[in-house]
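This document starts with one chain, in the form predicted alone, laid out as structure tokens.
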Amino acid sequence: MLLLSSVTKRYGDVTALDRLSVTVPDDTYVSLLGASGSGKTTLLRVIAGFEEPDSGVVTYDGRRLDGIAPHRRGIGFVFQNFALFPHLSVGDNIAFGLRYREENPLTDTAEMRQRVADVIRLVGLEGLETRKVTAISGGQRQRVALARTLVTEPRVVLLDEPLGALDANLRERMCDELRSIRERLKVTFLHVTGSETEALLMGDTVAVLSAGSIAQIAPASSLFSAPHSADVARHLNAYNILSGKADGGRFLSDCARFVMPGHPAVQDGTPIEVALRFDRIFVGSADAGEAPEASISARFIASEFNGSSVLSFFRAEDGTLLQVVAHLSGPPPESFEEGALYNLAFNPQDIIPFIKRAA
């Protein structure tokens, strides 16, 4: 198992983790989801031991870590640009590390023929072994670095954000195939990623960073369903999130207001958000009568289509920018005219209510 326990590191004046407490089960796969400036490629090489904390302990099974050079930490590397050495054959490349290591070197010329055999085979690359790795694809390349650090029988393996260089169909491939190698293995995937589709998609558990610190890590049907905080939410990119205030158990915005079913306790006038799935929401005429209770007004700006969704974008009258996504598994999704006034309707119990916190 791996342990952080308030583990910060600062440069300079920024605060790149924050008193970051975190465990990894053994045999899982975690995916961290986090924007740009979040701290996740920051949290790896702490892990890692590429970067030291200022405080904190880091740990695996027991051991503490931080303080130990990165070739000994039994923990692999897998890095966003994959980190091969053009010079090389695929075959060498994955051979380096059991070849140069500082500890008990393999010189046995049969023992490694057979373990990277083994390990190509495991990644699907047989036949491309005296193949320089400037002569292969973007997937190939990533299953080199790949199976480069699994060959020296990591039991953590670290991916910083492996699928970025990957065009999309072949990231949907690698998604799966990544799944499969780690279930065979039972070893620990720990994947740092900004796409919240990738995170959920990938994780058994998804951690999600925010401004250094863990907000919220759970398994990922939960996460989505259940975020915890509005800036969660946000994360998942597939919540509308409106700003207000509580009055009388409702929540009141310049541009909604409704009941909150299972509202917060608190007095009226204090600051509330509320989190609304973009598929929660039924989008009918303005002209069409009496408007719901729980719905907002807000005219129509323009469509994206996205192969099995169609995704809505409207603007209420104080501005708020609302997204609306229709699946197209259901009906056809009705054709909206640009500039024109729409009620956005939903059901009060799909909203999440969110204190407000001071910033």
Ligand code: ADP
Given for the second form:
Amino acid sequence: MLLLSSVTKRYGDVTALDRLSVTVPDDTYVSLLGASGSGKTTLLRVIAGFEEPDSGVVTYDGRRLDGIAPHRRGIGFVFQNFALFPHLSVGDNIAFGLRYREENPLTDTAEMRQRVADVIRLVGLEGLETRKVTAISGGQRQRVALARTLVTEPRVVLLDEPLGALDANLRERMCDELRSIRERLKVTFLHVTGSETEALLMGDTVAVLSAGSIAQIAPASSLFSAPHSADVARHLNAYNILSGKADGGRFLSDCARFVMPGHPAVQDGTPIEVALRFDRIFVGSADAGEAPEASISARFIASEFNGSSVLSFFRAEDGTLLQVVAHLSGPPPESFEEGALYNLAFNPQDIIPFIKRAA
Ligand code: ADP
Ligand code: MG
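We have the form predicted alone; now please give the form predicted in complex with the named molecule.
Entire complex below, previous chain first.
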């Protein structure tokens, strides 16, 4: 098990990792979700040993990794840009690490051929072994980068935005393949991404990295349905976040006032943020009698079709932007009139309240 304890890494004035602690279990697919600049690459580089932390400890099965050279850590790294040798063939790129490693370089040609052939089969590159890496597709280059790491039999594989350079179709296929390759090898994959969809789809466990530390780590489904903070909810891109205050067991803001079942026991006036899922909002006409108690009145701006769902944007009177998702598997969504007023209603049970921490 890989363990980071209070790891800090600074670059001049920038604190890329800020007392970060996390446990990465064995035999798991972990996705690490974070905005650009949140420290994802730095975290991987510290784990791999390309950077030493300013403070804190990294251990694997209780053994400290600091001071151990990257190639002796048993950790593989698949770089964001693949970093292949352009003048070498697919097979030679994959064999490179075994052939030229400092310790115990592999010289037995038969064994080398066998191991390269095995990993080529594992990642689905059969028939391309002698091809130059400049003469294969982006998706195939991605597989070479993965194969080159896997052939060294690491315990943990770090993948830095591995699907970023691929187009949408290919990305989906590689997602499935990465998961099944990992399952066959029983190693841990730590997959870094800026995409919440990818993080939730890939990870058995999802960690959210925010400003250099782990905001939450949890199984994908519980992270999605029960984020622990407004910050984590924001990363999921599936929740409206409203800012207001507590008022007699209710949430009160300039655009809304509704009961908060299970609300935190706090004094009136305490700053509160509530998260409300895009797909838990029902849009009703503003002149259909009295508005339901848990609702927000807002004007329709625009809709966007995304394959299996429609995302609609509304703006409340105080300027708050609200997003509503209707899944196309349900009843056909109504079309709304631009600029018209609607009631966005919801079940108060679906509200997740958070006490707002001072910045
Ligand atoms: P991410 O991969 O999440 O986009 P990074 O880990 O690359 O984030 O960077 C985290 C922060 O550290 C950023 O503010 C970035 O500018 C800074 N940073 C990263 N590497 C260096 C470096 N070698 N020198 C100076 N600043 C760096
Ligand atoms: Mg990065």
